[in-house]
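Presented below, as structure tokens, is a lone chain in the form predicted on its own.
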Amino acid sequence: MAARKSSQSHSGGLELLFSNQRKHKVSIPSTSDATTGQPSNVAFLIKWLCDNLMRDPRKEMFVLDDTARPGILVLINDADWELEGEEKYELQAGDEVVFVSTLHGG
């Protein structure tokens, strides 16, 4: 199964949840089913961050029904990925993938 390159940011208290790391470079396999050969997007990028990356405990600080959760600022390549088909989008080779949180304690 071939792979695709991508990187990912974390911030505003995410990075906390991938082991104090704001940027990775990750390669995800290019399918998220190999039985029907469907691209992966970037809900299966979510749920390959969590499987594989986060270290901590606390998923539901960061996924909410299986999509990242109300407050998460996602940003694809500069871009809202609501312009972009939000969790739809299929990821392409050098896609970068920005997760910011937007909300703060006080």
The other form holds:
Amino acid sequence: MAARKSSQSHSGGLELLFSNQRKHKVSIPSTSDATTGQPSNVAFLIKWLCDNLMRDPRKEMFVLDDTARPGILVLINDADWELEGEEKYELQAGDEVVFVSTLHGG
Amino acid sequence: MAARKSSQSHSGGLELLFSNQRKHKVSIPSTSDATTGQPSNVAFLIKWLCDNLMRDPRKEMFVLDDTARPGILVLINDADWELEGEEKYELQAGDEVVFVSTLHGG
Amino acid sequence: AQPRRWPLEKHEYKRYGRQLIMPEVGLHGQLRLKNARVLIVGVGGLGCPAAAYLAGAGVGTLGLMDGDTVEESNLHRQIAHSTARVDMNKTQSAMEYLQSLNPHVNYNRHEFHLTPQKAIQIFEQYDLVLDCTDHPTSRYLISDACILTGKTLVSASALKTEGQLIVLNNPPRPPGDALGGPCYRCIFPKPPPAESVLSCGEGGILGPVVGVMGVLQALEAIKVLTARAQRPANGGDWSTNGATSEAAPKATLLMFSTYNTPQFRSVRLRSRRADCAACSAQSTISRQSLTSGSLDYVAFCGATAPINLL
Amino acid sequence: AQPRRWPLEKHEYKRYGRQLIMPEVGLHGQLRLKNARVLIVGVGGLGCPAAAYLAGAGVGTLGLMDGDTVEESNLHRQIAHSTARVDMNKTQSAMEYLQSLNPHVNYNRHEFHLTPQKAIQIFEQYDLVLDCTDHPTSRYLISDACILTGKTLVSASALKTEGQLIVLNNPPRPPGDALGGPCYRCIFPKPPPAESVLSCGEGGILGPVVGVMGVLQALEAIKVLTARAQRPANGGDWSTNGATSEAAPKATLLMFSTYNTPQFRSVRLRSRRADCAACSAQSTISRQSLTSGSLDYVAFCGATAPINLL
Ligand SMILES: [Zn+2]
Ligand SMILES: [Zn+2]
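Okay, that one was the form predicted on its own. Can I see the form predicted together with the partner chain too?
Shown next: the complete complex, the earlier chain at its head.
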């Protein structure tokens, strides 16, 4: 099964959930389901990150209802994922996905 | 003769020399000399900009001794051209060349 | 003989000369600044530098709102206060500094924290609002009140070594008008879990980080106020917003991270959300619900005592 | 019984608590700031905000150098001065503000403009230098003196709606050592034609633009001072610079442009130049040539009266 390379980075404190590392280059399967051949999308990436990369047990700080929790912006190649189809966006090799936690301090 | 597309932009007041426009998308010939087939490099781009795009008569505000004048940084795809071979860097389609005039105010 | 009346006073040409001579401001821009009324909600790490540069630029009326008093732990970043003014209300402390920087500005002090009941009536006295507060509760309230009163909102935040900045409701349009810029609820329809919210007191903050964001808020405010667009004299709808296309305007988020390379990043966010609770045709938030106090922002954002988790 | 002696005074834990609790600063970083001596050359649009945030952060000794007096036209952007202090020397005016913000810093006033003759002797009293001046003449002089005295230099500039920032000689190494960061002459070996140099007085300047650059200078200074690297106690060579590789370090230029999209841009510049007049093995600039006054920076940069061209 071919791997789809994608780099993802964290901002706004989220790196604390991922071994305190800001940038990760990850290779995910190019299909999320071998039988249907469904290409991997962002929903799959989020689940994959939770299962494979997140060291912190508090999954609820990253996901809620199988998607990024409220207060986390998901950016695909410097644009809000809402402009790209949200969870259904199919990842391309080399895509950069950024998870940003909103800040509230002042 | 094929054209080589390249976008260039100005900063630090240089746009005043180029019709007060910050960004220009230009197509330059892919070879600077039809007989030798010499690929177009940054030296050729600078001369081409002077001849074709610069509306201001004060060429000395942009070039000196056939190269960018002192105080102008030339950046090729977000790196100093000195890291890329300076004037001899051969332009690729889609390259972004930025001319930045140093600021001195404070 | 009576001399021809100049649009600015003589001392104003002197004081604002360095910005007046720039085509981006010019005499027209300076007059717009002079006629502008800007409200700064929160006179802390963001509000102090934002107020300094807006007062410096000659904004006609500057409103300062904060119910807190100055603490010694504020002074590493809240540069309009001073050691001698510890325990003084922050709006009073900042005003002493601002008066000495530029006495030609009208300063309004609102010596209390913003509440839903007061928001509409106060925001109506201003042209533009800066959110310099530090909690989701106030961020939703300020955004809602800006939509209901038709004000552009310059919102920033900072924590530890990072900052964020976004200009909302720009251009300002009534709820349901897709040509208005998105509001805070368009970007964040649901509040973050309360346990994920950290204040600067809990998470820490580097002074220049919040300082940079506050100065950039002043700059965005000046850009909005001096833009070429025509604004009706008495605060009604904007007839034109300076945008050349009639496409639904998107917001841009500027992110800053001290130890990242590059430090700054600009990302394109969405336009207005068709089902936004505040700015869409289906809006459920009204002047009445705010003023009556029936909207409970604290309950909406969950527990008020943030837990030190993230 | 005598209580255990704490490394900081009680009030310092309070005042600096919000930065102390961050791992990027911590107690060690705060002690480094307290022991640090920082010189700010130029107390104008860049120097005022830079000084405010460095004083706020608790830098132990802050040197302020400027021979100018405060003018009304400075006040839209030089936020450490005040209307009542117009005509006062800028270092005196700024010190009054800074003292009231943080009285626990030692402030040194250098009430004159920098000259080649004085540069070495003054720079040797400090650990780090901020170039907040406004002319190529001083920019070359400050860079040369930083190379000769082994100081890292945080240099910024601004004009109209744009700004630039670069950290030079970082890490600081003697001339000829390729593991030192580049200097100003490495990046700009030849000065610009005098007629292309515009000051803020001639070209104009938007207050928050120069403000942002000044605040970012304070941040870069704090980053350098609190970095994990070990610095010898008495200002000798740095044994390690915190870099993991032994490659020649490159400089990064941060560019800001108010009306550009994106507003900020970081570009990679070169490492030390093998034939640099100041920092290479072939250096022709010495302590002697500076101190004796034999180096003429004004002649090097051409005519002193800039012509309003670009
Ligand atoms: Zn909305
Ligand atoms: Zn050098």
